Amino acid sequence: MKKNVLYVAIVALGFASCADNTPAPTPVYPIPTPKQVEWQKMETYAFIHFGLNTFNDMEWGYGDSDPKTFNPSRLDAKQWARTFVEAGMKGVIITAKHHDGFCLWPTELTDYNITHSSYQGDVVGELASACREYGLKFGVYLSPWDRNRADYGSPSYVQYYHAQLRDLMTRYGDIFEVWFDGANGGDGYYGGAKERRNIDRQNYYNFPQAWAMVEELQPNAICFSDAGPGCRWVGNEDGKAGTTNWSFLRADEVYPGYPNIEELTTGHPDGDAWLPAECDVSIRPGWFYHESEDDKVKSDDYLVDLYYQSVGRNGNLLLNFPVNKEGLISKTDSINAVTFHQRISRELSHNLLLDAKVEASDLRGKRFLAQLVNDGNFDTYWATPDEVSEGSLIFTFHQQQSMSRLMLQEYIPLGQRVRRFHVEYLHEGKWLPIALDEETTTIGYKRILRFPTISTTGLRVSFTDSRGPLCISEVAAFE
């Protein structure tokens, strides 16, 4: 096949309406919605875990804990902020109520709240006001299972649950995040006398109610849970996503709770809903904060492996900070997430690619928008033509180059297309393949490869299976 040689400036690869008004590719549903898109822009953001437990030395509470003994010294939402700010992060979202029924806000649903203890403030109003200082957007946990009432099992606590939802969508302006957990009573204990509840998981809490109160309230927001709406757990708690990561399932298939959690790691690839991946994990063994643990906080060379694992294959990382008792994130938990993005952010700075010859083996259209200003838009992409569905582009270097880090980005609003490609490196004279640890099937919004640094003056990314033609964003290289 003919290659069409190209000179960019920089690599983010774009198409544009030709002179021969060539259109944009049909989009290859599903698709995501605007602000599914927005949302997989942020990356990284970080998760809260604060409460009763937090004093009591507990995971999961009972909800018999006495509510004085929440009592933080120096409680301070905008250090939180700051530390976030420092490491990179978009947004946070905070457990406003966890399992154990205590919530962090001055509801007047209940008196196992924050009024009842010993510190007198509002920390769920106190981080909104923090995110607004700071520039980050702000989510909330709320979670369906509470073990301090009497009357969980019941549809009057259906009804609690939802006007609770209901005091956290208006009292705190935008929010970016709403997490539906699927814990519940039916695999454990409930309330202060440690009694059993069976429920319906898939029916009891009406999520689709609850989340069109969401989507009524806060149209900006996005619903996390197994299944969705907005976007789906990962189906683990270590923060990774499959090699293999579509962005979307089977809508009428997955609910909060879904037993075949193994599925939610890679998505299906015959899914007919954008739900896209979510990778939660704690800097610490617990979510809460435990003082057995301080010497137990991830180091700053695991949260960069759980980038590439999570970022790197198309999930957004979702990294918890257990808020210790005084009120504060630790100074070591605080020291490696800074640490850790700024690694990210020198080992992905300067791309290699910006000054390559390109070949595209097939365009879209007569021309090609060839030259680009590296301003971050994600909204330009190279596309093959309606009949095309494989593809590859070569770059070529003026003189040797060391890399150790591909990027590929699709441009995921007309869809996730690329089923599975590879990648080759020019040396003396032939084509051979890079040595990677990990398969090269999906990329969707970013897919980051790591590999053994090579030198090369030449460097081929080869898309041999697709599900309609190529709509590549961008391709970096970093080492």
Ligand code: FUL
Contents of the next structure:
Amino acid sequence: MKKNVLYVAIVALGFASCADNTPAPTPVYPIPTPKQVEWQKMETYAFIHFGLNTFNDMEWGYGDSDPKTFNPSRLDAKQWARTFVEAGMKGVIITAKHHDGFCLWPTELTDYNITHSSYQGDVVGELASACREYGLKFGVYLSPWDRNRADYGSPSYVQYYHAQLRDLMTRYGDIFEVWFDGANGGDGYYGGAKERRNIDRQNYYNFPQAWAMVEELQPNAICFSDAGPGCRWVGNEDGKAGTTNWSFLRADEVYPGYPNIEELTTGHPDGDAWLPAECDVSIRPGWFYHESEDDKVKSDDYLVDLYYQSVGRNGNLLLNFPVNKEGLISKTDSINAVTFHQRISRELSHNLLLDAKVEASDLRGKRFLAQLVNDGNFDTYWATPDEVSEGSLIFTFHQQQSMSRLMLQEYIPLGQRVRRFHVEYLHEGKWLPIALDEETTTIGYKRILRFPTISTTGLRVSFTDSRGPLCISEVAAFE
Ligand code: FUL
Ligand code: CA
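Follow the form predicted alone with the form predicted together with the named molecule, if you could.
Whole complex next, starting from this chain.
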């Protein structure tokens, strides 16, 4: 009987909250697909560069290194996976084939593969199953440029390249991302059998067909390239997004190998395609392992900075680990990565706004109350009425609070909107600007600001320019 009463009460409550049928703001295009939203929530994941280059001290092998030189003595993909889990990474992408053309999986499409090496196994398959065991997402890099193939530059190579892609897409279960590298032998490098091959970068590889194949065989996978179609290169290999970072590009202008790479760092504010930035960077100077770089591993300090400059600026961070000649991630690399993750988790652990009082300049109706910006849930958001594309939020604390980090999130399923905002704190009854060393323009999925510690009882965030009504998912402050 009691159960019934409770049931009735819950139904009534549910009904009351649904009774407000204020419509959600209409989307401001372009908007992400659901899989792009899920991808963005991953935030950090790992890259692995491993292959013949590892054993020949090279970055870009010519495609003529002896396969037998590939000889890892203690290869253990589970060790990689454990490192990534402890470093907070949500997945990993491996160089199944780099520019030298050597394949880390036992493919029948070429002899230049792992079965002819000194290691009898399937590195791609071993990593895919380690990922399943440790709950990581799995992705592949397959270089379009191939310096081993004598037919590179002619149509038969493109058929081969697409066949390799099909092989990878059908062999290893779910793939979350496929990496289409823009680096190429066409522009001043020697391609194929060490001769110069001039290819038409924009059309040669028939990328649209390759992307359609991925879409068909791996509908949950995101295709990375300079130009998407799933996510875009951030335009540098330092792992840094622009402080202004739009998740859009003008789709008909960009393509893999697009020369105006600085545009990729900020995105196109008037872009028509949703193409969020992925920030790739190696934990060492090189992408592949070199003994000479054993003392040049990026410190946890450096990695913490990188996180704020990538994830903290509306990008995802793809952090590369050069697997060493033993077939393992070196100790310093894994210690620094794990320490980095622990530090970030600590810095962003307790949101001081969870129990602050919130007042908003405007409300859209009960379903979009200001309180929804500090309920710890990305999927609930504060929104302003249709005609209102600016506004502010004031957070009031019961007592003085010290803080040095502020995180903001827009509800991106309805588009990226905010063009400009600023943040102030209450000091002796007056609103003072928080001292920041970066511009406060875009927010997107996530923006995190760092500033010298302040102590205050109030915080005001003003959104002064936006592409439409405001849709703010979360605001959080940390000490
Ligand atoms: C570049 C390549 O040329 C590098 O070797 C590396 O794979 C990096 C991630 O992408 O374009
Ligand atoms: Ca929320």
